[in-house]
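Shown next as structure tokens: one chain only, the form predicted alone.
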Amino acid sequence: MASSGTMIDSNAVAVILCAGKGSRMKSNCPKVLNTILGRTMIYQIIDVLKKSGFKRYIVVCNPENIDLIRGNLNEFDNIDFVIQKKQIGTADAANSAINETIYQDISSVFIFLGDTPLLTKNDIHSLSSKLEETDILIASFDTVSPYGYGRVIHDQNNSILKIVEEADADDDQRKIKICFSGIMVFKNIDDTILLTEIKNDNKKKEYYYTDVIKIASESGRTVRNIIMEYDHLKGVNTYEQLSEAEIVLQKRIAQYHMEKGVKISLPETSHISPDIKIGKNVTIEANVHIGKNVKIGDGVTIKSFSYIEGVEIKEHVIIGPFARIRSNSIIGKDSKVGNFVEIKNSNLSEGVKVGHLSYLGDAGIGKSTNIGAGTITCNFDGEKKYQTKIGQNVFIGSNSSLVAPLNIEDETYVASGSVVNKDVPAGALAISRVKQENKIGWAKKMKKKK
């Protein structure tokens, strides 16, 4: 029972249930694992669960798909893992998360479907707010396409009578706009015994847990109905779907960083990860990705066709276009990469300038150093990676291999064209060329053989 408007009782539970096969996704693994802007649908759903305040979770698996949800879900804390072992309807999965958790002294009961992953925080704590004006409470939405959805069938007082699933509604109950989204509370837990008086007499002969709404409307508890988004609420079934669940969140994030002041240049065409952190008067043009692990600093701008994953990127950074900066990198402060540059593993300091078509993978730059176009760290000797080192103050010559592990020093030059395997002290100059000839006439005594 939740206490205030928007507090989750510490003795609630949220039960999510993932045991369906999700056979009409044809996918390798559980329907709930397929991800959403790089996140599990599952790990979304128990991440806003969980910054809504709930403190415990059921998650109803079936034998097969256990070990690998349980193993996506490891960062998160208090989470018992239940088996339904046969999959006979959601009213026998809601049963077994009840009989079978380890938790005790449970107060009210939040069951959520595990292919549900737009709900927001405050979808939840509008469950919860209005918990308190009946014994089981559920959410639905309006829409003009309710095929497949459970019908939400009311009296004149808006009391629910029962819900009614797709297959078994007649011709009128088809056209009921109104339909219930998967979300059941039991304000007290005691309720929950009504699911064991669900019969399996529909056509596909399971255990509905839609129908303990009119066993409840019969026995005289009071069943309400709230009404949300429904783009909140929809559910994932199909590939088509898991696409139209992603513009939605994808649209979201965006919508949060630029009410924060962040200018995205047509936003629906660039990919920006959930856990990602934005500073003050950064730009993001079209047509940018931008994964996991992401911070980046103030008046950075990033433009097009970029890519970028598990980086830092300080103060007044200019990244591309067609730049892609992979994990475990730091580009500093009023540092510029151009394009068509790849920098993996590495850590540039304030003010370098990486122009065009270089790539620089496990690297250490100093500041204010120039990395010439074409440049490449060949880090990989087939078996093992090594460190390139390079001071402040550098001057990489165009195309210009830096065989590691190798150490360039301060204030040094690397002539264009060289191939670099040896340490190059301070101040000094590198040069790594085969000596140039001219033939004299070459030219024109191949066209007269011709």
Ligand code: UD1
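Positions refer to the first chain, counted from 1. In this text, the rigid core denotes the largest set of C-alpha atoms whose superposition between the two forms falls within 1.5 Å. Because the structure is a prediction, the values reported are computed rather than measured. First, how it differs from the form predicted in complex with this ligand.
The Cα shift for residue 441 between the two forms, taken after rigid core superposition, is 2 angstroms or larger.
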Given for the second form:
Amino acid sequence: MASSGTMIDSNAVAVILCAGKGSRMKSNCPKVLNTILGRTMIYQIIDVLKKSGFKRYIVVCNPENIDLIRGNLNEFDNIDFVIQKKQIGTADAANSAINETIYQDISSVFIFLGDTPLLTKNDIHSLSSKLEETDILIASFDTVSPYGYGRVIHDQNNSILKIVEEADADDDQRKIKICFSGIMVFKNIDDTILLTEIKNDNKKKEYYYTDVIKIASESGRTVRNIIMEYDHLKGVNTYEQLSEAEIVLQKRIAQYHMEKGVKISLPETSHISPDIKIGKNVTIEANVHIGKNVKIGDGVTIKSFSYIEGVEIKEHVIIGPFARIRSNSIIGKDSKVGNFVEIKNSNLSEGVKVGHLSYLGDAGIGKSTNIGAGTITCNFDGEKKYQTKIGQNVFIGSNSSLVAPLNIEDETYVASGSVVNKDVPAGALAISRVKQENKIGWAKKMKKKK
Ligand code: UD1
Ligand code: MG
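The form predicted alone done, now the form predicted in complex with this ligand:
Shown next: the complete complex, the earlier chain at its head.
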């Protein structure tokens, strides 16, 4: 049974080739584990494949990168990780997938490259819907800068004859602007046998899976080429290309949210993680970094230069400018987190104001409490972290050090400049600072001495 319509056949497999050395990246990190908008390239690809309806994936790794790649993808089920022993080319990598996989009764085989992270669900559905008409389907793009890509060669009747790699192309072939994306689909797994016929008689002495196109067309199989957008199929071989891919993805995410009514000023200056959840009437000013696990409620404003991750921000909160919020935090409705405030693993209830220059770590803050400028929760004694609990309607005076573990009960005051290391009972004022003494006439005497 082959795929039909836009549905992905449940017996189809998505093979993702990730075993290459990635030498053009000049990095110690496996190429496919480089991140765009906080997600690795391979994670991004599997996420899209899963959303497109794939049920089975084969990720081809090398002996050195397999553990790291497996670790990065542990939240996905049904991934079969196989090893390509030697990195002798993409044809050998594809063959390793077919030969080593645990999957049986495979219908169609969709081959993707681990360095092509901009694919969308729609692209995959277009592939799937075209598959009925052909034995082998490839996806290509038309670009003014084809350098480095395999070129797709047609005859006068528009039949695809072969793909020629950059290194092996002659001057005329290099002028061709239709480039192979790396995506190739075999309607029937039996046709992948053609991959075993590939030789390495080329400049780089590698086994190129692109050579299968010539073998297939000569053996009478139908090969079709579907042209898709360059911005969806760009490959990432260098850090420059990685940043280009990140720009494309960022633009897409910002556009999606702007269409849903989020006001994002200068979206090209901000980083917004793909997993963000945003309510209505939200404003995101320029130069904001929103990392993973962020949920933003209705009517929130995130002001410039704020760096936030791992936080749920409830309705009508104002964050920043220059605020930093770290993982496991909740900012209650109508609260305000202002300039140079850092918050970590803390829960702020409704209407809390923490306006300036503070650090709240491992803290719980009650409703309508005001945290004065320069308040610091001293949550770490060098070995362990401790909690600070502050009740509702509390007023913490500026420049106070709250030494945890500490419980400051409801309706209390802490005098500014205090170092508080004992619990404060409800309704009390805690004051802990050296009493001021004024030495009358001291200044005049001092000057006379000189
Ligand atoms: C490849 C295509 C090229 C296409 C381009 C699109 C071949 C021969 N060329 O070139 O036609 O235009 O992608 O981006 O395929 N890999 C393995 N094992 C290997 C070698 C590579 O698993 O032995 C994996 C890599 O990890 C990578 C992918 O295959 O994810 C592609 O390899 P890469 O070296 O990046 O190929 P390109 O030169 O970009
Ligand atoms: Mg590549």
